[in-house]
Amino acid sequence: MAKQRVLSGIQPTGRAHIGNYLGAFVNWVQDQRVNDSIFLIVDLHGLTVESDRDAMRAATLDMAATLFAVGIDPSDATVVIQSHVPGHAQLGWVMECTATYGELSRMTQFKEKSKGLSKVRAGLFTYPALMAADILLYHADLVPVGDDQTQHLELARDLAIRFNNAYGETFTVPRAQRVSHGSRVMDLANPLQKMSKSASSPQGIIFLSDSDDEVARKIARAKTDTFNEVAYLPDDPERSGITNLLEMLGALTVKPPEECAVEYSGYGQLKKALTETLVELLAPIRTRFELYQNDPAELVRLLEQGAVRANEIASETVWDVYDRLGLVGVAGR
């Protein structure tokens, strides 16, 4: 049976954290062994808001090092920087010309991200079309999505079907892949808010590069409540802090949070167990990350390897699309 192609992407917007690991990376590592996996570092999407040249470059390379450090194997999967494949921008324009203004204006993420901004870049409005191109460019069968990306995947499906109906079967219509293991990690300081590089303070985030002492300090200061009773009550907002810690420990140990709850009599014991589990997980990841950081030539080599394979797939798709649209090709195509 042929492997299905799975495509995932992440923006290089800062240091990766435990929410990225539990919500995405752990699934990517498992998935690469059973599917044809392509992992995109979507730097072009990062241009939809103000960005610093040096920070963008450093963050992109750090994200690549992180993916390899957490266990993405370049012999099993393709890791590629989005801008290294011209087909993303080429097909992105085609998707902008396939989507309608009404469809793009209904995207809830645009409304959320543009709220309060004095200047809104056009790319922020049209980036769902580029995201559709990211997916369709590689004929992805499956796309892992969370609730915040479901609307964008539906747009990609609609655009693929619309193009196929107008010009003949061209694109694979992607399907959503629901992750089998993962967790939505909340901010340690504000457990009613999702842990996020852009929305959280550093004290509320466990970064994959944090030292053992930093991990211990952040967990010790994590918000709980005054009950001091370890109980898993996810529907009680007053217990959101302890719920977050139990869900994090459960995801790390592959146990139901209810089972974790009965193992500890106090918050101190729970925080100690979570700290020890995190330290054990992060130590080898941090070591591998530093190795890649100290060997930029090897990191670039692996990214170039990914770019070669990605471009082979993408260029065929672009020329097929151009031909169907009646755009004049070049000799040999």
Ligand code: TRP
Contents of the next structure:
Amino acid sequence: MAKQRVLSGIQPTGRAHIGNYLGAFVNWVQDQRVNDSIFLIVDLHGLTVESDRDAMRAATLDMAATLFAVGIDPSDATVVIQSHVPGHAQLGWVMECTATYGELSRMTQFKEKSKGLSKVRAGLFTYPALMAADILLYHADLVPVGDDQTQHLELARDLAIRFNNAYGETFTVPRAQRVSHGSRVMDLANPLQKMSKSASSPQGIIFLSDSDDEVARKIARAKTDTFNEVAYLPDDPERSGITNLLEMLGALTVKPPEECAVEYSGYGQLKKALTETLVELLAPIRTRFELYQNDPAELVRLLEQGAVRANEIASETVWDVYDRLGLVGVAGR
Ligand code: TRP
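Taking the form predicted alone as the starting point, write out the structure of the form predicted in complex with this ligand.
Zooming out: every chain and molecule, the one shown earlier first.
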């Protein structure tokens, strides 16, 4: 059977954390040999809100180094910076002209993200059209997404179908690959909220670059409860702290969280086990990350290699789409 093409994207904002790792990266690494995978670092999406030149540069290169450090193998998967492939912007415009104002107005993430901003960039509004282009450009079959992106993926499917109906079979209609519940990591300080780069305090976040001491300190301070009983009761919000610790340990050791629960008699023991597991996971990732940081030329070489491959696929799609739309091609096409 031909390999399925899997495509996912991540924004280059801030440092990657254990939520990104368990919610996305582990699956990407696991599936990279089975599938034909493309991983995008979506820097153009990062321009939808205020951004700073130095921060953008650093975050983009850091994210690339992180992906290679966690085990994405450039000989199996394509890692590419979105702006290295002009086809994203080209097809993005076509998708803006395929989507309607009404459709984009219904996107709940736009409503949330634009709330309270005094100046809302037009790109924040049209962002889902660019995301559709990211996916359709490569004829992706599967897109691993968390809950917050399902509406955007649904739009990408609608746009693919609409374009195909109007201009003939052009795009593969992508399917969502739902990320499993256990891989959703919550904030350590506020376990009712998803661990997120935009959280107000870094205390609730385990960054992949955290030192052993930082990991130990953050886990030690992680919010628990006063039940003093290690039990896996995911439906009880009062126990959300322990639920989160058990789910993290379960995901890291590939065991159901209820099995982890019976192994520990106290919160201290559970936290100690989780700290040790995290430290063991993160140490080699940190070492590989530093390797790329110290050898930016190698990092750039890998990204150029990704860009060449991605451009080959993307430019074919763009010319096909332009032709179907009646845009007159250049000589040789
Ligand atoms: N919108 C996604 C997010 O904020 C990132 C993203 C951009 C993406 N393009 C994509 C994800 C294409 C999957 C496929 O998380």
